[in-house]
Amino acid sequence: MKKRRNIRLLLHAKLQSFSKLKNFRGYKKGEWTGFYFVLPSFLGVIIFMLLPFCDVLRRSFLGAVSGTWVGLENYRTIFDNTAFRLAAGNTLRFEMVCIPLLLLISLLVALVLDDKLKCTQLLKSCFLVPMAIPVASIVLLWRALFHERGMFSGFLHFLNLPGEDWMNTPWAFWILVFSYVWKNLGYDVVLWMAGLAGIPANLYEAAQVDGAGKWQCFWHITLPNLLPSLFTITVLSILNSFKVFREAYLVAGNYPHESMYLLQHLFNNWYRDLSMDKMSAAAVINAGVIFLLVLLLKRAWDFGER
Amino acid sequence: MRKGKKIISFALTAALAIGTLAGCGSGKGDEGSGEKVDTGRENTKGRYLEEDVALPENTDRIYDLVQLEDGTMRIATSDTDGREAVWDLKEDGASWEKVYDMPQEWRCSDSFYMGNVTLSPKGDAIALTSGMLEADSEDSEQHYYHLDASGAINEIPDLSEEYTYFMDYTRDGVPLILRQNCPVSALNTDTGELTELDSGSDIAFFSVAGNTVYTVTYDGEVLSYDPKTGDPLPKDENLADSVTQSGMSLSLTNLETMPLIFCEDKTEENLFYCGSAGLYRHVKNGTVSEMLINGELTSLGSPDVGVKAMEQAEDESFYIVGKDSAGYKLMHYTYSKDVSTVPDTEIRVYALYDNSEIRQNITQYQKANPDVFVNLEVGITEDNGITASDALKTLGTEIMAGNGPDLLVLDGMPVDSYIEKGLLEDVSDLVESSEGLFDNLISAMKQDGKLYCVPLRIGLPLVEAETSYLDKIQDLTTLADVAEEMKASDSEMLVLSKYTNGAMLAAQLYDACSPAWVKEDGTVDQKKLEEFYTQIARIFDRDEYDEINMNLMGMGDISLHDYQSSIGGGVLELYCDKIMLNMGNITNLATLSMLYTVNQDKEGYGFKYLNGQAENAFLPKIMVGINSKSEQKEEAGGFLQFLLTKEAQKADQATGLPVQEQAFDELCDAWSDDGSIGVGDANDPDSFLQMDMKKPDQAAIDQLKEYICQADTPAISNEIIREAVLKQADDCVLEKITPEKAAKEVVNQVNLYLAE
């Protein structure tokens, strides 16, 4: 904490010292080499993202061929629109679903193999291995085993149960969670571990020296610890969950069964009919949406913090 | 040194940023933005300009071009009642003169027909006659005659009785035949003896240059030979290389023309070669090929036309014999210096599949207009291998660019969406200033008054069955009441083709019950669909359904609802009694005439326009439009008015029928009568079907007009309904799924889709 606040008086020394300066000659040689580091891939941002959103954010408010201004009319379409409505509660019930689902396990799965098991890398190696299986195998092996005929159907043959197209029911939304827990866990697991490794070994010691168990030491040690990496863990699987996608895209295409018709799919069908207008107000809600999410965690993150 | 490193940084950041930006160009060339020519739009004049050149009067058939030592142009024809003769191009370039009739000597029955006749610079030629001696017998001969200059006729005695595919002169008067599964060989007109060349019996074709011969095997490999010795030419691996790279396809397609022909000039350094890509020059051993004519902007490179033979003449212009769909004609290419070598006018053409309709309209449509250039864009090629979805996303970013095409070939397209976007244009004006097009039709594609989009072609849904049966279908239902009486029946025939599953029987009802699916708010009505389903369910003979050799057929992907849709399919099966009920669209009139045969043939048979659950409907085919944003809509207005002349109406691919009402009569007049169509299992001769088509009588053309004119309400053509449907009638028939829980799944997909 005293470290964050001598950060924090160094910064605001610097941007008075900024606002007073005549010129650059005055500044210490290397001040600025941080800066040019960071420069090409904040120009990426710039020109690849904020530049294309401002644009997204103009259109938002025009016609989608003809350019002309229609004001919130976009926006009010868009939530009339049932398809919007559908994509948008499907996708906001797999976030609400996925998200606490793959941290939970994944700090189950850490926590075991932080444990100094014999097996700890191979274990660690295994829980990898589905973020290297290329999409287009996760696809393949969807339709081996949830088709008609496939091998899920045939095992419940064989309990003289009826099979079914798995994708084109309900069920196919729950297969998308797994599919993505499976997929994401093993990144997940690392980063939980990177996050125990972090937390000094001593205050364990010291918590054991003053007789608390297995029990008080993770819940008065490791949850406090980790809260820095739950931040930053819940954002990179928000952002992952959405690549999802591609798995859901390839294995049904651009109607899916309802319940995992996501906003993707939606974008993607808007894009290929030429709906920017409706495209782009449903973009600048999502990033809004997403943006506040962010806000919202970070602020809960200081929040812990203190 | 510190600030050279730092120059350095500052120089890599730099080209970082800048190299990032390399993704920012205007994408030409991409492989998902459809197949694009190069104009190389530039301020450079001179081009070859082509023109027909009027034929003797009466022509029907071009055997051969050739240029006399003299230099003139001399053509071998037969005319319209089969008499043949030689003439020579007068010096005015427009007129023939006769050289001589052929004598009829050749003619030895009635069942003789002249196979091909060669012409030689020298002033002889040889003539290839084809037919039996005897009426009823089955062996066919072949002779050969050989012409002096004056024309008198002289059999050329022992020849080999294997078939000969073609035959040519060289410069020296060698003539040259090739025959099945033989080498090229010399022809001695004397003896009949053949000189074998050394060009082993993998020959697909061969074209004389010269005194060169060049062979093209069935690999597609180009070769050339000494006629006089016999052996192989060194070979010129540049001339390959050209030839493999402009293009063209060396297939042999037909027998009267070839893929690819030679000439040279006179001076023997220069070897001409033409084809559908144009016409090259190649230094002989030279390193690079020159395109001298673009195919693409001449008739060279029209779909439907094939090159027989060319000269050039000593004024430097060509002189080439093709062969299109409406008959043989003679290309005169002329050079003129004064006209842009690219058209000044380039008008975009965007569609997501390949078309040979606007293929042959475009290339009607440059020839008439010199200046300018249609550059047909296809968004989905066997190369490239996209997805529509991904093809249409392309479409989309040009489009948002201000860099989409003038005009939109519509099928498979959201069109609904695009008008809804205010992408195309209203081009009612365009349209009702065209002449003699089906009223009825166009007034059908009307939205609040205005046409967003027309069709150039359609299909008619038709039913055919005994005329007892045929009285009593009225709509989907009594259809299916039928099916089931003739299930009933104790006729051992089946009531559909064993190989018809049920997306397939789906796709030949889809277009005429589809238009009643549509409630007024523009969803889709799911009780209308569960009736669809269930009387299909009726129709389907669960009993007599084949799935294996449905699967063997690979019938069961519903990418080939268009072929599935068409009542083409089935008419042989109910020729030869094989079925009792066949239905689906007509797109063509080879399907008239087959239709028409049946009727002819067998008693008390007959056809009538398939109501189901709509009345009147018809499918739009070819449907066209105008972009909104196009900076050229005069120039693409001009051109949609072209494709909806009597003149382009008349190139007839089979993709539909005509819209423009003279178009339809004068293509169902030139319809021949010769066709004769089979299809059969090799390993089972019994299964053999076949049918000799009869040209339709003005009754039955008659008939299918007046389908025609009554045709007023559109099918849906929205590919993603299509697919909806078809992809649920398959367990729908075979019982697997009740109609409501198929018709729920559709609505349930479709509805999302609409609600887009």
Second form
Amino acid sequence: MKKRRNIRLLLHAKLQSFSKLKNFRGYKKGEWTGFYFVLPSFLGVIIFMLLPFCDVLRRSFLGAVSGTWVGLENYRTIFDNTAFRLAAGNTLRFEMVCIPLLLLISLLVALVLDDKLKCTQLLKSCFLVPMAIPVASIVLLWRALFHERGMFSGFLHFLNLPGEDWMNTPWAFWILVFSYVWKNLGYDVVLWMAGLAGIPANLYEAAQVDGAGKWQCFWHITLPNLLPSLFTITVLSILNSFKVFREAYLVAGNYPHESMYLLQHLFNNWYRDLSMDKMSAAAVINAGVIFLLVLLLKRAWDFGER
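Return one more block: the form predicted alone, after the form predicted together with the partner chain shown previously.
Below: the lone chain, stripped of partners and molecules.
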């Protein structure tokens, strides 16, 4: 009897282990199913982004003309380059000003629109209109407003004040900031409102029953639940900030006012001069900084979720 009982227990253990193995295989199968959906996009990233970047990384250690190995000489050259330091400083300044400003304004607008105003749909459309305006039209608007003979200078002349070409003054940087915030505000508002729509209403009802005010609800319910949206919106805002080059380039050409001479202008000029060695080294540094910044944001997001 004791021997049969041991055999029965052994068979039961085998069946349990087989069941766990079956579930494990099923779980792995589900993982691979999801991977198959991502595979086409992943292959596109490898072919059109990672492989070309590997070639850029290789070129950053080679001479432009000879093609011989020069080590870190290209990196030393760009750090000694005055134009690179100016462009990197302006780009960093632009990011530090625009990103917090855009996040704050878009969040405030999303909170106002989320209060179920009567004209919510109309306001949403107004904020989304700049996204549909072509870059060339924005450039014409800039020239009509800020040119030496534009509307703004004409208004100053009406007040007996001197007018000037505002795109060739230090104000050009703030015009660029305004253009970026104005064009991307509606996009971020939509993302914020999507995050607000995912917060359960019963959380607010329970907090209000306990006597919580609007500020307490925002600080303890709204803001923690918007952290995933904050990470996504911040990364997309950073990526979109590198597209303002088009407006500045069409307005001022290869060499705009030094206050808005960004890395994109520098890359464009180096590409025109076929300075592939300097451009490759600067591109590697630029990609590394963006990658580290995204990792820091991800780390901060994970820390906030804890």
